[in-house]
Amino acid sequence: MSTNKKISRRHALKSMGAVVVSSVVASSGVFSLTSFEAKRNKRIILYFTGTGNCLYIARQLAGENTELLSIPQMVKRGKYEFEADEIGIVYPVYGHMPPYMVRQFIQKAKLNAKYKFAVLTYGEMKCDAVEIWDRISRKAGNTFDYIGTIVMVNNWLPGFDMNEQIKIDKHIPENLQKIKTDISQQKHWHEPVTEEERQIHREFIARSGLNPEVGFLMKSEKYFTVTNACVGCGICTYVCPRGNYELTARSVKTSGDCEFCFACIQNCPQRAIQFTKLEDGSFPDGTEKNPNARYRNEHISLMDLKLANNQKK
């Protein structure tokens, strides 16, 4: 053997030491722990859903270590403090505004996370929904790093035919993939809003007479009627996030603050729940585009909505 290939005693010991250290580190789990911790990045997604659109989006945004929590259920339990690496909220915009329950929730919530994101679903026009949420959440002390929107099937029964809506390709998979990528990269971004969109919202508020600090907070007993077609199945008593429906000896009665999410009317199998036709000129007046068409997200079951919204003790 030539001398230039011989290994010195010092070099040999140094090499052996490196091997020993590497073995100890590996056996101690330092490498695997680092990788393991990266995979365990905890995410909480809070959602509000009436017809399943937001629950579907929330599920699609959930990773391996994600906890999905229904806002109505959190309100029912009085739970408002949450801690995770990432916290997201998914809700539908009603008249470009969040449901009143979501407003109430964020005003009380304490979201402890390094990264917070919000995804807002809408059916036709989002207008300045992003800026509205930003103002509401900032005022409550919950600043969101990312706020984006995604268009879904429009379930606003007074203005849209559900049978026609489900035929429209709204490019949900493509739009959803972009949002998933943004959030996985913890992108800091608020979807831009134009002055035209702000103006459209102002005109809508003036025309509808809604209070912009409240939004669609209606009275269930004024706007909904339970007809004789009711068979007492009780589905409405489970899917209403406010628990406004009560099964009685004769049929079902409804009363209380209403989010106008339409979970009740959309999910009644007998179409026994109808809009009350109002003659006082108030908004909305009770008309409906297609009384025979109803909608629930195709990926969400009736049981899913019951579990998400049930307010029974």
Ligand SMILES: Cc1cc2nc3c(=O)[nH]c(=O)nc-3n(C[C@H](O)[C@H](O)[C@H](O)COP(=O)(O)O)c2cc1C
Second form
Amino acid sequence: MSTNKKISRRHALKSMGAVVVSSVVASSGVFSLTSFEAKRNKRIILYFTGTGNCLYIARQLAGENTELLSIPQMVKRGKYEFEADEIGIVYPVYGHMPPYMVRQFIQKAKLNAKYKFAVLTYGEMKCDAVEIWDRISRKAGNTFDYIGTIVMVNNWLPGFDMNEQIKIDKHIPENLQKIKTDISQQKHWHEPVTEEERQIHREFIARSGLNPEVGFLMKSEKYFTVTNACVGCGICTYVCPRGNYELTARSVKTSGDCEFCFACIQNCPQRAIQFTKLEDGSFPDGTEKNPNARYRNEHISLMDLKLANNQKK
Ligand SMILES: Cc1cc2nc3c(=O)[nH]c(=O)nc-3n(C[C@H](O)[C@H](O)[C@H](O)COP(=O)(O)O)c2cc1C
Ligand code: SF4
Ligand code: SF4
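Having seen the form predicted on its own, the form predicted together with this ligand:
Full complex below, order starting with the chain above.
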């Protein structure tokens, strides 16, 4: 993809997608632990997930002595201080940026650990996500020793057909194995970013009109419509990490600040949640690739997602 070429708005939508092959070059400061020490280390992994990819990766990175903690649950409990030998964070990139909740979380968090790692999942184009996380976390006083990315199913409904996405071999086991090895060796490394990737992100921000200091923070009442296909099962009221859905006597209502994680629209069994068509130049505009295709990571159950995201008392 050329750096100078202007991207159209439609291209910006899709380009959270064009393949970027990242070079994997070890840079500095690797040191090994004995397997005995590695086993004794207490590890905490904090995660945010909309459709389960990050929960799956977080589980895969969990060792013998690991506590897995959902960021929405920590936010709900007002818990921001953590202590362990190793602390990791796993989140999905949204427009190459962290979800707003993750951004806010890291600004308040006190992560007391000798070794901190971050693994960012993405669908096809991560751009300078690693540098963006390094900047945000460093500014918050939480510097990460290791920041890597892993490509998964792209759950960005406006640009991708979920039925097509699940057929693509994204070499997850091999890529995951490399990350596991790096982390077990407490490798100090940030995945390299190219100037072209920085440029594509700048163009995306310009085209989408998103505030780079915020990222995707939308309003669920603006972007989602509940149709009369709704059977009142209540799933959306559990899987939303913002608790934006409410069952009323006659229907389901949604409102509030929205992470745009798609947990609601992807998990509604009736496909009763749809994007609202917007003709006022909003990004995105409510069109999607395949309104009949929905996705949740194959290793993650609906119950797992409910437990991860539920905001009810
Ligand atoms: C709002 C939104 C924005 C996204 N932006 C990007 C992006 O910029 N680049 C990319 O490769 N994937 C992007 N994706 C895809 C997700 O990062 C990817 O599918 C991720 O693994 C989802 O994780 P989860 O299943 O834990 O929610 C985006 C997805 C959403 C919902
Ligand atoms: S998940 Fe779908 S069917 Fe169930 S209550 Fe929500 S909108 Fe209705
Ligand atoms: S309303 Fe839907 S997209 Fe928004 S935060 Fe809740 S689950 Fe995620």
